[in-house]
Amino acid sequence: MTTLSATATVSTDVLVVAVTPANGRRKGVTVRPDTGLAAAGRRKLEESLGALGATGTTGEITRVPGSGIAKATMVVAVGLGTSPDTETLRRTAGAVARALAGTSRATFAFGSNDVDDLEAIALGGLLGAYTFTSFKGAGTPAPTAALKAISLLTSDPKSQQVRTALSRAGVLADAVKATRDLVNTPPSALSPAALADTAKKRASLHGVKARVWNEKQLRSEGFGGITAVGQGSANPPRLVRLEYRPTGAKKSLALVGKGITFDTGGISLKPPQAMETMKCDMAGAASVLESIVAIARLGLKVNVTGWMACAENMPSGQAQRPSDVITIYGGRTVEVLNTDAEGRLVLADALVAAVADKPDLIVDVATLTGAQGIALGNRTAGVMGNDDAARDAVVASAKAAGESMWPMPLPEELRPSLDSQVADLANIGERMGGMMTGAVFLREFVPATISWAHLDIAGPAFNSGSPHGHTPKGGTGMSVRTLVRVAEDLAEGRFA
């Protein structure tokens, strides 16, 4: 685990200092101010960067040796280009924190006192010090540690802003790595009554309350999509209920996930090769599970509700067919066209069960569709929902957290493509326009009465190419941290 901490002073094994474009005509970097370094240390640093030929842009790490520039073995230069941001800030830390694996202490100074760039760096190199090693075997090489210790470079580390910010740099960070191991677990040591395990352990731990439900008890009480998705599987479904509810919260805010944890499609079986990552399918239950942990150990004044869903989806002599009729809790029966869609049945089970709390805003996530990455791409999330004012608050929470999501319509044309002849409406309609076509669905199980947002986050929770920025490859604990924004936006009044 990698230990954070505040500094006044550099004395380190590496220190790694923020540069930009050198201005006007001439060519190199300029070492941002108040990094630490004497003048004669910063214009060597400039001088040996200059001769290797740094620009300082965007994320260009540079290493040098520190004899002479500061009091550490190593100076690592790192580009922020020429206007960044509180996302670049994030990460490149993150991408020098990576590229630091195997060294135990490093000193960011990236020459900013400011509390929110603090707590930017901080958590973009937790975020980037990270490694998912627990199936690795003993005939194995040893994996490369993560980098140990991060120290900031600020000048006043004793400060209770600073201190707070990096404790709640330190949570949000906690919280996605935890939701990152979960979804680098392989089926194998994931089903969903193990991570309805993992719920109630995760729960016990930070004041959180949590129910489950077995495959017995939903099945009595009228649990349909979860129990149709999981009845092809050994491994039976469960439904998890969590439950924060602090002193003095007057906002209430309900968060609900999928956790499919392996979907192989059922009888409408997926290809080979679509099922390679499909362990990441529980994405959405992770992140709600993760997501309320952080907001108790941050005491946010807010009621939250977690609802996870989970289910494997297999096909076998009891799995649900192409053409079966199924009852969602609540009484809507849906005619199932595609075993596939999935995840939109456990979902409409939990969406009504959340709907029965009356809160002030419900927010499902999901890797529900693959038209989502067709749509906006790996690294985008789609926000979509009953209530635009509420759809574009996300967006604007997801915003301020650093997380990339837009907004998106929910076109009324596309209800007509879910009738069914047979049931009150089918679980798949019309294909073009299939990442709003499945949150269509998701309205039906949410009255206008009450606010809702669902957040597609089908590519954006699973990196298959090479790592970027704070961004490992696999498991990349997508919207936790806009989950954990929009609590804080409800409890502090600026949610819409």
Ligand code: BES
Contents of the next structure:
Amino acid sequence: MTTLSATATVSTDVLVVAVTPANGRRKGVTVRPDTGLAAAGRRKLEESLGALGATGTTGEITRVPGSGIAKATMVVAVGLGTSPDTETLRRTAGAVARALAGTSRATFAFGSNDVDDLEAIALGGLLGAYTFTSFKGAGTPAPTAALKAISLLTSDPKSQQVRTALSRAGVLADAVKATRDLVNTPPSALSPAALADTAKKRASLHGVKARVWNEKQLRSEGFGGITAVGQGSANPPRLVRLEYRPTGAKKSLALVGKGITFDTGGISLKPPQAMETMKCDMAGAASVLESIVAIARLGLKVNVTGWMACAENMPSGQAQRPSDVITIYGGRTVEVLNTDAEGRLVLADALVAAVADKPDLIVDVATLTGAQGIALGNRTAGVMGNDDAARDAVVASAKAAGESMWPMPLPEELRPSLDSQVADLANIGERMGGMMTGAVFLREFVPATISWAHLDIAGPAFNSGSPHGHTPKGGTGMSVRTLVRVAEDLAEGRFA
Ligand code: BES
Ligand code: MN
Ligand code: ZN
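The form predicted on its own done, now the form predicted in complex with the named molecule:
Okay, now the whole complex, with that chain kicking things off.
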């Protein structure tokens, strides 16, 4: 775990100094003011960086010896580009923290005393200082450890505002990293029952109530979607309900997460390549769990109920078949034409259960469709809903939290494509715009009187490419910061 502190003086071997492109016709870089360097040190650093050809563009990292510049062994210059916004600070801090893996302590001098900036730098730094090594064996070389301690240089390190900013950053980073850990954990170690157990333990640590339904209870109480998806696996399904009820809350929020611990596709089996990353298919449920934990730790004044719909989608002699008809919780029937469209089946049960509490807003999160990544790429999530104002408010919360999410429509003409000859609905429909077809299916399970938004995070939940900014390879923790921000916005009456 990386520790975080604030300081007015540099006492670490490594000093990170923010630089920007030099203005005017001058080449080279300008060291940002308020980075704790004396005039001579600044001049020396600018000179060295100039000689090395540094340009100060966003994310550029240049290491120079500290001698003659500062009381540090090494100075790491990091480019911020011209007029960096908050998310640039977050990402750049993350990129630096990643570059400093293997280092024990570093001071970050980004040249800002603004508390929002400090919080962003803190959060980015903590998120960049991430490794997942739980399953590394005795092989050599030993994995490089994440940066152990980050100190932020600021003029007033003891102020209450700075303390609050650092503790908020710590809570958010813990939640995002715990989500990444769950996503990165292989399905051999994370069955639906194990995910539910983890949820119970995490909840009880933070004063959140938890209830778990096992496979027998799910079957007898009519949760036909979760039961059908889970029946092909030797690891039976679970439904988890989390409840956070602070005093003084006026609004209520339900969070619903897709928790497929592994998605083979079932009898509609995926090809091997498409299966490689399918341990990420519980990212929605993990985000719901860790968001509620963060909301509770922050003491937000809003009632939150979390639902984690957990199952393993496997082919077997007991698995559901294409053309089976199942009954979702509450009585609607669905013809399962493709067992690989399983997320919408488990979510349908959980959405109906969430609706029973009549919350002010329901937000579901799911790695629902490959089409999501086709439409918006691997770094932007899609946001849909039954209420344009609520959908746009969630997009605004995402923006405020620094996550990339984009509103998508639910075109009416998609609905008839989900008609079934034999049941109330089919689980697949129009392929073009498949992300929206999935959302149109889910919409059937939420009455128009309750505001509902759906986040499809299939692309951004898992990074199969290179690390970038504060985002590592593997599980990203995408959506946690947005869900916490939605809760904050609801609590503070900023929501539509
Ligand atoms: N879990 C997948 C979606 C997915 C794809 C997540 C890629 C992350 C990365 C989902 O259950 C699925 O298989 N969806 C199908 C739906 C189709 C059968 C309508 C898909 O996208 O092909
Ligand atoms: Mn699937
Ligand atoms: Zn899936």
